[in-house]
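Just the one chain here, laid out as structure tokens, in the form predicted on its own.
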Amino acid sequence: MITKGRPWLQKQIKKIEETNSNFKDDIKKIKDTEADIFNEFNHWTPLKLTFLNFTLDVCAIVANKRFEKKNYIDLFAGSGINKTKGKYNDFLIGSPFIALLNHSKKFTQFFFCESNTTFCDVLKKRVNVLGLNANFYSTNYEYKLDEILNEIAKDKKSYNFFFIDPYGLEFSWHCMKKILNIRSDVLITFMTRNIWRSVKTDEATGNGHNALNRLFGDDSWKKANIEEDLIKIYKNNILKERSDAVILSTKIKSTKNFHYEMIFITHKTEGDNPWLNPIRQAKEEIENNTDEVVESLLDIIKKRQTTLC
């Protein structure tokens, strides 16, 4: 029997995946250009992407309202198509096509990093298949984050997206600050686990107490008694920088006690930002799920079984 929560993620799904996607055929296009490149996902991935596909969906309509330039922003593009892992190679959009075809008439300038060349080759080769337009850096973020600066700033009146999606502990609490000192709604992904085994190892294991002064910006990580505590540190470095922002957590979950934080951060409006309403109802569907269910609806929704279990 579905239960609460998985009917609204498997439409969400729907919106990303090959089969089922308004943008099928422009889909079909883009895995069949470099069609042995990819970036390979777990099954607790969607459960992000449905949630970037939908708070930039919320953001977007907002921003229609009072922004005649926005801009989307994505530092950790990839390839621009996920696999998942598994016996089944189910193919979904990766970042950067939910923007560019989700949310390509509600954005007017894009901006991809990707510091593997490979991808982000394969990605501008995808993107031009399609005929749509977009800024490609290949290198690390870091070295190329003052230019999006400098040429968003050229309008500063814009609105600016920011999706920042590192593997473990990569972004730097530098470019955070610079980020956060512009008008700008940022998601980033919060690897809690792997922060918080990085916490209780040393340098030895390339993940140590030196990439944690950079994520945090210092030492405040040194705070923290038990894993809960690094997302409240974090955020409260967020608020010491910007002391306006709203910041809203999400936890992805794995049945494989495994778990992460997708964090959101905006500039507080009047009335108590009440738009954000539809991104905290998504916040209670995206945390009633896990990978399992997420599996399972991969399966009802490629028609491989018709009921969860």
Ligand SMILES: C[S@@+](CC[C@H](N)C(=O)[O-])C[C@H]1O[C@@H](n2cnc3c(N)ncnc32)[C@H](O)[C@@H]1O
Contents of the next structure:
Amino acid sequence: MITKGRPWLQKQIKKIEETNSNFKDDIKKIKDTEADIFNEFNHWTPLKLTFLNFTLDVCAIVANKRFEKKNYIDLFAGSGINKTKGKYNDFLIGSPFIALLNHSKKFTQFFFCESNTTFCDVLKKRVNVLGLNANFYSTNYEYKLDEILNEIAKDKKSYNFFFIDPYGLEFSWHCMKKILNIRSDVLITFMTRNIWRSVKTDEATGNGHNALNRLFGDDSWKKANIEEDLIKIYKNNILKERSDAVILSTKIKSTKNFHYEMIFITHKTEGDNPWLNPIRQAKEEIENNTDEVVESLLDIIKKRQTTLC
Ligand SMILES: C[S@@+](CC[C@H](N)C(=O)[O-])C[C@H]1O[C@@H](n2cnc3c(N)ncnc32)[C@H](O)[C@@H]1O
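Swap state to the form predicted in complex with the ligand from the form predicted on its own:
Let us now look at the entire complex, which starts with that chain.
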């Protein structure tokens, strides 16, 4: 049975999947550039990427009415191409090309930071092969954030969208504070399950309690009695830094006892941000789905099966 959310999701995944995208010729070119370099993804990742694609669309359309200059800043950019883990090789464009291809006409400047030098070099080659322009920073985002902020501050009336997509607990609160204190929209991946594991285990791997202090800016995470408290505490910390913040979190769910949240942060606007309604609807659609549905939808999209299991 096709339930709510699935036709919507199928349509959204097609917009970023190599063989169905409106940009399939461009995607072929970038995929053929250093064809063996890509980020690998689990089947919940397309939920995140479709939410980014959708959110960018809404934000850029709204910003278009008020701002001439619009910056897209991606601090954990990856290689530009994502490939599924598992038996099939399904390719989706990564966040840099979601912005560069699907939203090229809406944004005027692009900033990509990626600490893996191979990924960053390949991303640069892929952007160049399409004759597009972007600023690349092949290093830890912490070393370059000030430079990026200075660059975007040159135009006081620019619109700024930050995508912050770490694997785990890498994004430090002192950088978050800088971003919250300029006029910006932010979409950040909050790895709830990994963070909770760090609370419980104080891992020696670098994901221990020190990493939590860095992520939250203090030891407020210690107030979490259950996993669900973590995002409430993080949101509260955001509100302390940006008092007019409007925060919407969307749960990305796996059937493998794993989940995380995408937190979207904007500024309060008149009438309770009515322009956010499409993003609120997208949240519902995303939360009605899981990695298993994505896997079946990719089978349908790639014509390996005709109906959902
Ligand atoms: C989840 S992946 C990002 C995927 C990408 N946003 C996409 O949608 O295709 C995280 C990326 O961040 C990079 N990374 C990890 N730590 C980093 C850091 N401190 N600064 C910049 N990039 C980092 C990793 O090499 C990896 O490619």
